[in-house]
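Only one chain is given next, in structure tokens, and it is the form predicted alone.
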Amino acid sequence: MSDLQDLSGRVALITGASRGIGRAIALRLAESGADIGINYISDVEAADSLQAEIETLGRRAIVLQADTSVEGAVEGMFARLEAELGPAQILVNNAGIDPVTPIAEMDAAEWKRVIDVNLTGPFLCTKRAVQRMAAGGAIINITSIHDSTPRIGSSHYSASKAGVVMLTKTAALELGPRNIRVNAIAPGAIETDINRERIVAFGAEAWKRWIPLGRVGQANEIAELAAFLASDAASYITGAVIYADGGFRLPLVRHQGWPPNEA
């Protein structure tokens, strides 16, 4: 299995890689041997720090500033990646935004921005990547449990992530004959910089009630799954959406745990 998960000689591009899940995935793929394109939009210090950390692992890494919802920026990002590292054999569409605004208070600009970043971005990056992606490539889209489970204030976010699911499945159909696999990971509550404040506000006891495994997840747990899907160990998996949520979606009502053992 370790040989199948070796990514040596492959180039991976991870969007939104400067922090959180994207950062964890970039590090994990580098640990498996891949050279890494680190896309970011604003936090250059975090991107530079990640590049340095990857290079200490003996892998090549470059920092690529680009708004992935803009076609020209995507083209420039891929052109530089290919010039410095080579064509991507692995693409992780991770960049996303998650504002919380009720429909009655949301303006059209916010709706459009969320759809542009969360759905148009993965489309543009996928379209550009497959132009040079060799057979055996892997595309991994990061969606969310809210692709199928609504949340108050997240109509735009949920709609965008549901769209990513169908983008994943359609791309898997179209690219399967080229042996390019396309899968999605749908995280649940994961502790990252972007949502740590929300998670802490609810309190640990609430998450124990809501999540059958009794805790929120960590970014490295999503990264391990991404490394598997990127590798030859997942060579017969395509069009899949894998929910990594500790069972968060499962209870119809809030999970209260098992009755006490009275035996």
Ligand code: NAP
Given for the second form:
Amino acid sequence: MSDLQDLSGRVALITGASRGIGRAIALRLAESGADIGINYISDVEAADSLQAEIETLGRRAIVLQADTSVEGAVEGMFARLEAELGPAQILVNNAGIDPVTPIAEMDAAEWKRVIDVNLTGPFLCTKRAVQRMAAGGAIINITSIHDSTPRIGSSHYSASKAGVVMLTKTAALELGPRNIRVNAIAPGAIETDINRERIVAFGAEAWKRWIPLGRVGQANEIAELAAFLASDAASYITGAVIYADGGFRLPLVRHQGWPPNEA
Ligand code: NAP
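Starting from the form predicted alone, produce the coordinates for the form predicted together with the named molecule.
Expanding to the full complex; the earlier chain stays at the top.
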């Protein structure tokens, strides 16, 4: 690890860190030296086991239960983080939900819940975190390839993630003068609890055909990018949205008879 990637002495808060991509990011930032605030909403056992794992790396970690879409809960989470570990220099807005329902069948409550968790949560956490980022910092928002590529059944999810892109870019503009960098990572298909059933149902052969790199991704492949963006190695990068999707989103013109081996 180069000195620029060293996060020793920094505090990172990762929302939705109990499982999946958030968990991998929390572990990776701890490996780079950061102390970690582990946010979760319901799976306390998973959050506790991550805390133990981070402590074996010699880092400090605390577990912070909060629904990140609720302003009072976000305030309580940051107050505890600051009292026990100190203010965050790194915030990863990762918590998210991804129900799949066509528009005609979706009720307004489902629409609102997805927007609240996936878009309002990052706004609330960003607003609160920057109050205490006196000497600069790094914010990383986890969007999705569906921030720009629609998927049937994901109108709310795609709208929320497209919103996170503009939250990222606006925050980068507003916070640049304070040396707070704000970037987004847009993962493709990464195997976690959020989509494991869907990924397995399609089968490895289908993913091989659909994704230029020939496979779904793993959470640690997103965590590597997050560790880079959180660190001084990315000191001149802000307002960027980086797609980590194995090329899944690359356009491919399909018509009968081409590619030659496809029906
Ligand atoms: P996951 O395995 O289902 O984990 C979701 C995490 O978010 C859990 O830690 C969960 O906590 C937490 N969470 C959910 N709602 C919350 C809330 N209101 N407040 C606080 N925490 C909450 O999902 P994942 O696949 O790691 O997804 C993480 C992020 O990556 C999401 O924003 C997702 O949209 C994005 N993403 C994922 C993929 C993919 O293919 N997996 C692709 C593109 C983007 P509990 O454990 O307590 O339930």
